[in-house]
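As structure tokens, one chain now follows by itself in the form predicted on its own.
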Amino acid sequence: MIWIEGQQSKSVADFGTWTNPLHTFPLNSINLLSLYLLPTPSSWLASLRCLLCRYFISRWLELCRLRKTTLMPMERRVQAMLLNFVLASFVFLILIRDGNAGITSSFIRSEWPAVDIPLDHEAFAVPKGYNAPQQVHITQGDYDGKAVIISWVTPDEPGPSHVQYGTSENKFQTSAEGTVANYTFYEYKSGYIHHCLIEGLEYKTKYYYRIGSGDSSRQFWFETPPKVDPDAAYKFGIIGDLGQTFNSLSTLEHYVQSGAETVLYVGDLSYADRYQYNDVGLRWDTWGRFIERSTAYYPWIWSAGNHEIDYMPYMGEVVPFKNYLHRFTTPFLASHSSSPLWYAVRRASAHIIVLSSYSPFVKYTPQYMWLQEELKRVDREKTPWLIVLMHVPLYNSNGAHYMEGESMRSVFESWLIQYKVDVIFAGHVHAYERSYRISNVDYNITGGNRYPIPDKSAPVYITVGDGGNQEGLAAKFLDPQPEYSAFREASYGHSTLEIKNRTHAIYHWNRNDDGKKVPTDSFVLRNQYWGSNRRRRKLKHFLLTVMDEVVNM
């Protein structure tokens, strides 16, 4: 079973073919109208209030049925008072908001040792061949999704930097050319790195494609999503904190089998800056190989960490981002954006927007200018999801990394709110945490709202910095667990995004039990544009109709 917010859910089946439930709201049924007053089930007075809403409800029909026999007119001042009274406490109660917090989970798990797998390890695996390409992995190209970009590395000499590719396996029409670079970090020198833009392509087309040349070449293929469109139906990966140990591999083989078909990545990539001097690059390469399996066939939206920065003065390298930065490129220029760590692009029904939480984000920033036009370009009548992705969690209830986000919170918080985002994913902290929908807009230096408040226009917030790196777990969650904390666990995982329809999203998290993809946290997003507020403003016309027919008794 899975929980739809603020109702209680159904199957996963149920949703196959979802238009959209709230269509119908047939206001003589007290099971179905308490159905739409259920909270999350973490709270104690949340299931108090639908117990007496269901009360309520039927003594409102029980006195509504009384209203159609012949009474005294004593009688009827007496029921119509009643009656009164029973509608303010139910209104009261729909009001009430949930006094305590979420779930956090008691699961401990037997984990595997946080250290990087071997080097001789068929995880990095070199393909076989001269100067045979390696570290294949794709992202879109432009702003749409008619587009791709391939890069990969080829370890002895530049080779082709051309990419053939066609609709038919083994059958290449078409080629396009790319470009090839190396670079130095400290005495370590890259492979020849190629990024090949292919443009044109038509939506919802399996391609496939071949680079390196003579018998070392390579066959990959990828598939362009549906077309930009409200309707489109997509599933998204999310993964965030990587690295490269076992406990990584297990993340990657069960996201692998998840049917996802595009990779949304919150930042902090290879943990090669856990090395000193040539290792550092070497673990880049590793990485490179690690994750190809995935990348090679499915794009990956790229957000940097912490982690990317390679800030290294003892090695005479102080340049941000230079390793990630030669190695993954971005469309950036297809939204206007003057760097590649921040951009967006859209993809089927969504629009995903990508921040840098460790770029300049204040007032007057590059980044701050680009995300203020960003927003504006944002139309939810072609894509209703408003997807963001950072690494710093603006909110985070775990003792690790806590309270590094309310920096870029303080800036950005009232945009969010504004454009109605609909869920904001991050990463950084090694756990995982989801949030009701809350804000904390109000505050200031000298006043307003101390704690964050509930607030119905705000994102979901959801931290999946839990991919398996070799710096462990962070398991130390704050205590008391805070009203805004839906759910949280320290264990390894990923999460994926299946978006239905324009009002309606399926979110699972999938926990890395012992080898195993186990669901744990699950819940239906509803479209901050198209669904938020329907089911209020029927519950509010039907209540503003029956107190008209009490004043007029």
Second form
2 protein chains.
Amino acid sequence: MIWIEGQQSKSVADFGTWTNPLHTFPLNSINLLSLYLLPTPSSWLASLRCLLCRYFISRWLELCRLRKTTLMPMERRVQAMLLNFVLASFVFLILIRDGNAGITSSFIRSEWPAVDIPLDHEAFAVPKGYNAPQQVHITQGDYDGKAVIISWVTPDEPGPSHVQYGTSENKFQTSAEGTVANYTFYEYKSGYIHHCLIEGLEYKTKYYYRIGSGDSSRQFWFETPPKVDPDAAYKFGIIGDLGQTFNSLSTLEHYVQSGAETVLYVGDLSYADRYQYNDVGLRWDTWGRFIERSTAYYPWIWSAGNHEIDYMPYMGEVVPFKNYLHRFTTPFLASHSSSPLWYAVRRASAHIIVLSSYSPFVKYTPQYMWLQEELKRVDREKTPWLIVLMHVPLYNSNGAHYMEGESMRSVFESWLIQYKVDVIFAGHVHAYERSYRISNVDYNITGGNRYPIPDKSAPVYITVGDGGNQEGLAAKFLDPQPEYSAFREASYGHSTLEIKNRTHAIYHWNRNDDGKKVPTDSFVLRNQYWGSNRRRRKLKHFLLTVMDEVVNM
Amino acid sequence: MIWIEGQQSKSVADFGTWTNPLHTFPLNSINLLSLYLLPTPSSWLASLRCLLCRYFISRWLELCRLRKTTLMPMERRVQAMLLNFVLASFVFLILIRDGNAGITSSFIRSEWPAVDIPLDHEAFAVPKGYNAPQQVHITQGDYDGKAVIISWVTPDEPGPSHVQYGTSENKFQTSAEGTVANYTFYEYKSGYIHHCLIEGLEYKTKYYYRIGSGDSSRQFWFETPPKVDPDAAYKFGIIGDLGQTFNSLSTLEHYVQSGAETVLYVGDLSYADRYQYNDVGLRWDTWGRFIERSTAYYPWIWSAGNHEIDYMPYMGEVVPFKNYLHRFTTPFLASHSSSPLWYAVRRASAHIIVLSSYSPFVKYTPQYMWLQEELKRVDREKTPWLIVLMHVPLYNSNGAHYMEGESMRSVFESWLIQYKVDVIFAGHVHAYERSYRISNVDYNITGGNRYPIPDKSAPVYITVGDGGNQEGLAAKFLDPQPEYSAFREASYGHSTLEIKNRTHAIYHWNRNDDGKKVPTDSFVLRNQYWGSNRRRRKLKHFLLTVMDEVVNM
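Switch from the form predicted on its own to the form predicted in complex with a further copy of the same chain and print that structure.
The complete assembly is shown below, putting the previous chain first.
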């Protein structure tokens, strides 16, 4: 058993990373001490296994000597049998995969060409009729999920900005008035972009809505979320860096099949900035039509990435987020934010905070000041699930964009731990990766600490920048896999987070797998607030009391 | 000699920081190796001293033995005398202060009260006459120093926006037309703010200018810098975090006496955001009048700090830099920047880059993209001195704002080294600090490196956030002083950088010292580009060739 001595060999490489030289030390107080000092769970477990193995081997050798030299009494035989059983179990246990070991998936994807879908493809089909509304997308319109913002574009003239809606198909009892505006980008002139806020909706209700006028009008529907409640079950989809290639189409179709009710979008939408001059605006339009199959029915919670900046001095366009902000709105005022780029919404049992990687975020900036206040407003008794979205991952072990999240990590990480964020979704890196619960807040330049360490109060960091845009996959991971990285694979895909109640949620990452949706990385996420024993006991006590009262009524 | 063994005692503490355990190692190959491996110059020197000391002591003891046992021949006596002389010199040398050791100044300041000057104080005097121009300040108006922007405020009505100017006193042959605007901040209504660009000026020329109309007009003067040239001598003053207290007044008066020709201002101007509602605008006005004694005559190169953000949601003011941007202009378009908050100017032999700590700066943001291009435009053959201004220091060992610069350091530090920036001036921390040439780019989370290390290509980092504002001094430094910190003192003051030629500049930090200007930290700054032997030799060769040609003419 080579691995006991801490040697790295092909046969044991699957059990984790074996970088710590303490493994080769003799079994003495230093080795015992190392159990407590080693930086990560996998190292800790490895040391424990190492110690146990040494113990059992020495006991076994002793028994072998006994067998050879004497006839054993009955008790000794029973002891020997028991020991053999324990030893066998132990060998079995060390042969199965260590749940804490970091995994770099060996899946090799036969990649589809990462080129954008041609303009005349049906995925970008323009709806029939003069001035027919297109690029329809909806998002949450308030803090708690009783409002929706409906956005669309009319290509030929402004037309009406109102939305007719109601709870029965083809019966639109109510209407709301929106706004319309257009803009230019270089010489491109946008269509007429409408945004209409519908407020005062009922929770968990299906609404039908109609936009446009006359023969060109179009109808869609959406469902409001359940009331904000700690045990409200809800299923989110998570997509990032989608773009408009055939891989993007595959991701989008798989997501539509997933049964998720709302998308948490982690930035980089159209990749229109890969084009020049008037084609930029044009490719924003095609993307709007491309996503409509989902966004007209399911709210997408937006966050912005670098491909939304559209800083193009060569064509005189230097106002950041110009295309994005004209087209995509967010309910930022409802969470007292001063910018559509950072905000928060509460939906079912989740409090979702959207951060902007490309806006100022250091201490004293508006985003920093806002987040400080917003985190205080989070009430885990009402919304147990605290989810943060951003574009640039704070932890990433891919060669692409490595350490780009350091800038924001150094500012916000201590808060994410203090407020026990459950999970952080990011995009940016065109691959999938999931971290352990770790933190690097002890690194302070002068103190000597240098590695991220296990931290049960820290969030799980998940990178889902694998929507499938034209830049292709980021397949070069750091080698060896850092101790903080739990699972990583360079494939296209999307994730779902199915919240069951206040304590548990089921998470899946679904690899596209060349056209088929394949669940790959799955785990049960325990809530960071309600997961604690004390709170669970309190909850159990409360439920038992209520049941007693019901029984005795 | 306790210090030789690396023990820390009161008597040797002045010689530097002695944290490296290698000092206690025996004199063997490890100790020799440590000379090259130890992280800072002070450790390196300490090890060298340690080795030399051991050598001389052993030689001396040997000689003592010789004296006791034999009569020495003449040569041996001469040798002994020489050795004694060398030993005495060595003892003397180790007793004088090690120039590379980090110093925390023991100067204790009897602090003046850090309160703002009362509104009715003469420091804020309103100039006489109806609608008389006030808050006059000038800044460079182009990339190379042949233009000036003149700004002022008329309190009662817009009045004329033109500037009359000329090279003789009271003779204003030329005039230029400016712009005027005003704004509101809460219910405060600003005066009429004028900005006027004067272009096409002669280098190194004194200009007189007149603003306002009739009896209320006012006259000032300024001097243009010498032509952009690698050996153009020039004296800059550096001020930060000034505010409007009596300490600020002291700093300002000392600066005026310094003979510096232009101020490099490292952010945090008026501290008006320490007030509420209408008093914010009012205190921006008083600051404008306060600094006029210098800014009407000498250009101040502006950079913005956190006290310019003025993000005040409680009074409905959330647009960042609203007061600052209305009042202070910069020639940002001349350096192809898209924002007045980051830009560059060339002045005499210096290329000055102004960064914005509170604007987006991570990869892909406009500031990042601009800096990438601007650094390529730097031509050290024309402007040998590359100076960067920012508000938040990238290296700081004060308890106040510790590690706030990490966010920007992780993004820009490698460029600062690649382009061999000479010196970086920052403010923010209300104390003075100077670093060695060090870098922390090797820290990459997973690699194991954790400390900043000496790096001869790195800039010197200087924090001059000690202008004297109402927040008072930041007197709690990290203890022990980190190896990267060269000198630090919690006093008010300002700096000057006197560029002599392409290779050398003289730097001073001047402590206010309760009303008297006391030069405290001074050193000769060698140019990072022309300081290299190869380039100096090339220059010498060129100059000799020119001299030969002149002689032979």
